[in-house]
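Read the single chain below, which is given as structure tokens and is the form predicted alone.
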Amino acid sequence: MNAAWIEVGLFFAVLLALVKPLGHYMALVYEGKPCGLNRVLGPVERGLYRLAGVRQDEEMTWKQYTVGLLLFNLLGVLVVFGLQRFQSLLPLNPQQLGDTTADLAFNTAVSFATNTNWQAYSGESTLSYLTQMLGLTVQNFLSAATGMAVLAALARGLVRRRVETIGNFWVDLVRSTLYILLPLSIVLALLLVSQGVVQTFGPAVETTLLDPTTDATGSAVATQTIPLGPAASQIAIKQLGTNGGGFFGVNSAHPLENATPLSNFLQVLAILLIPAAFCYTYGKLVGDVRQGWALLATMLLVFVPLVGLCIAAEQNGNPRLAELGVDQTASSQQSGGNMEGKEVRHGIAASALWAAVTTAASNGSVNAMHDSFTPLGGLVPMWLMQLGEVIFGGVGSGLYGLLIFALLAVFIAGLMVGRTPEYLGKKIESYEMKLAALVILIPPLVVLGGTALAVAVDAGRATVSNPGPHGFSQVLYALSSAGNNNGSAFAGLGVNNVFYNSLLGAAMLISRYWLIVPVLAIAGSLARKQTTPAGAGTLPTHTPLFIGLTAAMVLLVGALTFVPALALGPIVEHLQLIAK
């Protein structure tokens, strides 16, 4: 058990050590200053602008920025949809896989364009190499870059005074992709290949089993088909871009997608790397790095205890098994605890840490099956999603979501002392708070409304594998994942059907773009305002008091909104588990 906490401590130490250097580098990129790669990538950047007819120095209002973003993302949805529907006619399909159904193609296209990467299919048996590379991998870059661009626009809105523009979407998109996501992905992909993660255009390999067996019908099985493909390149950006879509069906639990303890460490580190570093980037962009550190501290204040709870819940194991005399104590001979659904090569600590990281960061990839976690262990990743994906969250999107809670915190604090709320010198008035309310309330409405619909109709209940509290948890988890653009699955719920593909696809669309539009509107509104000098009554937004207040806002909204639903699922399931 001590080794488990050492592993977790090392993870946080490495993560925090990388925040400042990467955050500083990203700030240089968004400020248009030399970052060290300009000589190599500068000509490529300028060539892309000329090809697209974009003027680098021409800025946009928030409405122009929004329209460009929405049209570009719509084009991405159409391209991925088309690739799936016609993949049987396209090249790089060595397995001769057929076209996907229209409802699955819609769900998958929306999923990857919205940075959700919910997967209702098994990649190795459903999608061709071309669809995985040209469709999914490209969207992994572009959907992540979209969230990063929105955060950069919001930061400009906070520091600019009496202007109408918040930057240029095309410039922010290109710089995010070219200078940040692409170099990091190349480095990580090479590291993953060195650990045995596959990267090939070769077809699946059939190999002879060392120990032949029989199938469910009693027929002899002497060979096994091992799926291959260009996996490492997609895995690198799926983690760095907080996308999470696995090349193989079981995601990063697959040995060819996550082969060793080092590859596991690199992948889980990559999930939080950019979201954490973005806090420092934000501080640099607004001219006060203390603001960025305060937001990072807010994230850690909520996240670290939940990681501890998840690990402890899994390490304590199943009390019902203890009653039967099963030894669940960790020792040199066994990991102990609840190992159901976990890979032996990862163990409990690495699996629980990944579960918390992937759901805090809007990533959604898995190295263990969350459906097999204990009730409290499964509650942690579920609630991290339900907090709005603002505890780290997606690249860019998590931080601009947390900033909305920060605006709510200063607004409430201002009302308490009878002073007009201010954040970084900008007055926060009713217009901003109405938009902030949309950002905060839309995901819970989608999650709870979608869950209610799913459990109320036959089509929603038909594919629940475990009726009762756990079955309700399966449905609630699926809607929490789609409604917060996470993409992880509890498993056990059959979702590759018209009902769930349509419902979850709509949830992903609403939760992505009905949040981006209000955030950009807030950026435009703040950019038009004059900065007010700080006075004696100004609430400092970099102090422990403000950190605690913002964290309290996140937890309070999450608790008031979702505890009643959680009480019907994992909470009552835990009570049943410990009942004598």
Second form
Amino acid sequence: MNAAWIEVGLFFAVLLALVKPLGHYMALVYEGKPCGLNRVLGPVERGLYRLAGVRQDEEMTWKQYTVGLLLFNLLGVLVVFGLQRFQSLLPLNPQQLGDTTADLAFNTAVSFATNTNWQAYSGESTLSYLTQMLGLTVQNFLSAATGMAVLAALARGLVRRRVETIGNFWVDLVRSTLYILLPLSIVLALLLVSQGVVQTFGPAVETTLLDPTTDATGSAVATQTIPLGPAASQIAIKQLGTNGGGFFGVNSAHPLENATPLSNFLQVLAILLIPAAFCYTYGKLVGDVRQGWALLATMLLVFVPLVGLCIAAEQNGNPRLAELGVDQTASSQQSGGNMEGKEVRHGIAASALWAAVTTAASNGSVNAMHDSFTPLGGLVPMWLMQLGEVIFGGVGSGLYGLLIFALLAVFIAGLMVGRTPEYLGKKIESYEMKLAALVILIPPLVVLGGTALAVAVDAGRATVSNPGPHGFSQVLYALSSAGNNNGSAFAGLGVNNVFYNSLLGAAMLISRYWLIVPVLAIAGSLARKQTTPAGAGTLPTHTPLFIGLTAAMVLLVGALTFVPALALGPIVEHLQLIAK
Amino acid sequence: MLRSLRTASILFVLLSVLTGIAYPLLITGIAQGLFPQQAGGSLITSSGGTIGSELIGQPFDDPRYFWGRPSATGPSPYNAMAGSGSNLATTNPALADAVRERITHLRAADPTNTTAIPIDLVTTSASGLDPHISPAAALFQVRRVAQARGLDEAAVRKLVEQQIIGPTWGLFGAARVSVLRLNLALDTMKP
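Following the display of the form predicted alone, present the structure of the form predicted together with the partner chain.
Starting with the chain above, the whole complex follows.
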């Protein structure tokens, strides 16, 4: 048990140690300064611009930036849709898998373009290697780069004065991909392969079982087919880009996707790496690193207690099984605790830490099955998503989401003292607040509205797999995940059907782009404003007071909106569990 | 708008080639050069062909072998092409029923063993393919395996202890035993 807590402590130590160096590097990338990789990648970058007709120094208004972004994302959706619908005719399909259905293809295309990576399918039995690489791996990079670009644009909006422009989308997109995501992915992918994560174009391998078994119908089974594929390259970017879509159906619980405790540590670290480092990058970009540290502190303030709660709840085990006389105590000989749906090599702490990390960030990959978590252990990841994916959140998108909450905090503080609110010297006026309100309210609307719809109709209830309040939790979790672009699941819910593919696909689309557009509009509006110098009455936005205030906004909105729904799901289930 | 569309299309194609073809090929090339064994699925081979993967569990139900964790994959346990957890909620009566049945099965195979059963031995894993059990779960089965094989209990216990993999560098993950490795070692010890 002590060793497990050491692993968690080490996770935070390594993560925080990497924030400044990586954050500094990323700031150089977005400022267009030499970052150290220019000698190798500079020619590639310039070549891309030349072929695509991009002029590096051409600036865009927020509307031009938005149009470029939306067009580029639309292309992504169409290509991933097409690849799935025609994969049987295309190369690199050694298992000869058929085309996917239209609703699944729509859901998956939207899912990967929006950086959600919700998966209604199992990769090994559904998608060809070509679809995985050219469709999904590509979107893992580009959807992440899209979110990163929006943050860079927002930061420019905050520091620029009296201009109409917020940067060049194509440059932000290319530089995010080329200088940040690609080099980190190459390093991580190779480290993962060294641990046993597969990377090959060979077909599945058939082996002979040592002790033959029988299947559900009683026929003998003497062989095992082991799936392979170019997994490590996809998994590296799936974690670094807070994507989360697994190469295999069970995601990072699959031993060939996450082979050892060390590969697990590297992956869980990779999930939060860029979102955490981005705080520092942001500080650099706005010319005051204290602002970045304050935002990181806000995230940690909410995150750390929830990690503790999740680990404790899972380590406590399942009282219903304790009654049966099994041994759930932790010792040097076993992890103990609630081991249903968890892997022995990871044990309880690394599984619960992952659950919190993957839902704090809008990653959504899993190394344990959240559906089988204890009610409180499962409440943590569900609520972390419902907080709007701003506690780390997606690469770029998490931080711009939190900045919207920071605007709300200065607005409320301004109301209290009767002063026009300012953030970084920019007056926050009714236009910005209206857009901020949209950003804050759209995800809850999608989540709660979608959940209400799903539990009200037969098609939504038909595929619920657990009885009682947990069945409701499964639906609420699915909508919380899609409606905040996370992608993790209470996987027992059957979601590969027309109803859920359509509903969740729509939820992902709305929550991604109806947030990006207002954020870019805010960036454009702020760029036009003059900066007012800080006076005696200005609320500083890097102090513990402001950190507490912003965290309180996140928690208040999250609690007021979702506690009633959570009471019907995990909370009542917890009471049932401890009742006997 | 048209110019944006043209730029978007060209950049999309170029970045797709870079991240969707060049990058996976580069990783595959380096991986096959540096870590061919790991990149290919960590397969264990013998003269008779491929025995299995180091990382993928196999079903065991013969008392002469150590048993791994129950598996939720269908239609047969440890179906590696359809990895799956049970996704049963802690409060789902079906979970308690399944665990009760597994307890009965374990007790029936080893009636004199009255120690509490380690939790991982009666619960399904996240992947349904967990290659490991806890040291506690392996030690729990020592007497049954020794009796079924006509081996000295102490010798089997010693074998299990040799097979325990500690947390990596004493820091990461949990102590564990690879069930397939342990059973292969058993077969080597006494076929």
